[in-house]
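Starting off, we have a lone chain in the form predicted alone, written out as structure tokens.
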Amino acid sequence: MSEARYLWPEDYMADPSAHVFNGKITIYPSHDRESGIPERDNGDHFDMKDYHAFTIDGDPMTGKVTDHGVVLDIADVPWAGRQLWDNDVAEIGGRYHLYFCAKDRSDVFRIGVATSDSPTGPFKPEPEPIPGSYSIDPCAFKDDDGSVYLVFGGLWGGQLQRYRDNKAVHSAEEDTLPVDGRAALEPQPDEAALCPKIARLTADGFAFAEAPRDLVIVDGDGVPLRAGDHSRRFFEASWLHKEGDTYVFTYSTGDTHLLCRATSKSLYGPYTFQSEILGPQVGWTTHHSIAFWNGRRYLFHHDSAPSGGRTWLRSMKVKEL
């Protein structure tokens, strides 16, 4: 891979979701800030309050980067309490739908949607989160037929371990972090790992058209990855794209700080683990997206080097894959 380019050294932006809209790469990061909250495994110190949108004129490695300012503020989201974490955007019916996660007033993560006539916002949020939504890190994937799907989920602070079959079966009081290197409610190391979730959206993009199902990742023998396989199992940071007739799912392993790649000929999987695509970076989290420009593939991600390694102050960057 090429050397990375930091895209916006003026401020701390992380978790960049990149798409080509109207002939430009548009990036939707989360916005880190000094919250004054001590660092914890559950991510309380990531207390972000707004989103910006950025565009790049031309080549991602050399083009001018423009900050289009705040496109959504948590103060304008009626149901949200705190922590605007990762987001993503899809064009649906000529409008742009921003899917974002935030904790509601009871401190449970939900996924909301906000819309705009422009890919650079501002975005107007719906009064309630998507019914039946939970956890974090929504990735909005549009398939060749125009159908849009959300892929989501994240362990530990992302609360995925509290859910089974789309129902919250454990409470926050049970969810003590960590226990022997894993979340208290994760499966045992020799059991199947928790999976990211995938669900088709309704035609208008405001609700699930089906119950979220597991996006299962398997090894080369077709066996689902185990919860103790921390170098390959899913932790957070879903990204789904398509290359020809192959669906490519990339994700973070979390506590082992890797980005990994799995593929399938079927949208719903199972996805076969293929390889690691990025090793550990400075800072705890690894979160990314992949976009194409002039036939080349680019990895957008972040690290904490510009802030001196403080994991809650991250800077987005790009490199060619």
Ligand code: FUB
Contents of the next structure:
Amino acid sequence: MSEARYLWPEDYMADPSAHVFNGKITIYPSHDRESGIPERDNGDHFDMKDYHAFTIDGDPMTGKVTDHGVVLDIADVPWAGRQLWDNDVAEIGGRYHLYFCAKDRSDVFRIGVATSDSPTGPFKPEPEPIPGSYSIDPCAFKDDDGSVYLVFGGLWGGQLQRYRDNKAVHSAEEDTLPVDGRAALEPQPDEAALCPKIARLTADGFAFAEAPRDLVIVDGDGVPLRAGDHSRRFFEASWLHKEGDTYVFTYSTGDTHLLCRATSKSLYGPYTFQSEILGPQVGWTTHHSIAFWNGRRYLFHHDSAPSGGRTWLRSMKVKEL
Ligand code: FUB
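After the form predicted alone, can we look at the form predicted together with this ligand?
Time for the whole complex; same chain goes first.
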């Protein structure tokens, strides 16, 4: 891999989702800020309030980076309470749909959508979150036939452990974080790990067209990864892309701070674990996207080195894979 380039040293930006729109790499990060909230395992210290969009002129490693300013502010999202976490954008029918997660006024993470005529916004939010949505980190994947899918979910602060079969079966009060290296509501270490979720969106992009399904990650013997397999099991930061006829799912292992890769010939999986693609960085979280430019593959991610290791103040980077 090449040396990484910090893309926007002027401010703290994390969780970069990168796409090529209108012939330019366009990036949708979370906008970190110093809130003064103490660091906790439930992520309270990630108290972000708006999103910016960025474009790069030409080559991701050298091209001029432009900040297009605030494209969505939490104050304009009627249903949102706090914590504007990761987001992603898909082009649907000539409009740009920004999918984002935030806690609602009951402190439950939901996924919302906001739209714009331009990939660089501003985006107008819908009055309600996507019905049936929950947890965090939406990745909007457009398949070759134009269908768009959301892949989402995240453990611990991302609340995925409260859900089974798309239903909240546990309350916030039961959600002790973490106990002996796992959340109290996670499966036992020798049980199957919790999975990221995948659901096709309706043609207009405003709702799930189907109930979210598990995106199962299996080992080389076809056995679903165990909850105790912390260096391989899914934690958060879903990213799905396609290379030829192969679907490539990359994700963070969270508490072991890795980015990993699993592949499938079928969109819905199962996905077979392949390898680690990035080791621990400075800061607790690892989160990324993969985009192509001139036939080359680039990893967009973040670390907390420029902030001196303050894990809630992250800086976005890119490197060629
Ligand atoms: O940026 C807030 C959260 O931190 C993201 O949603 C997670 O993936 C982690 O990067």
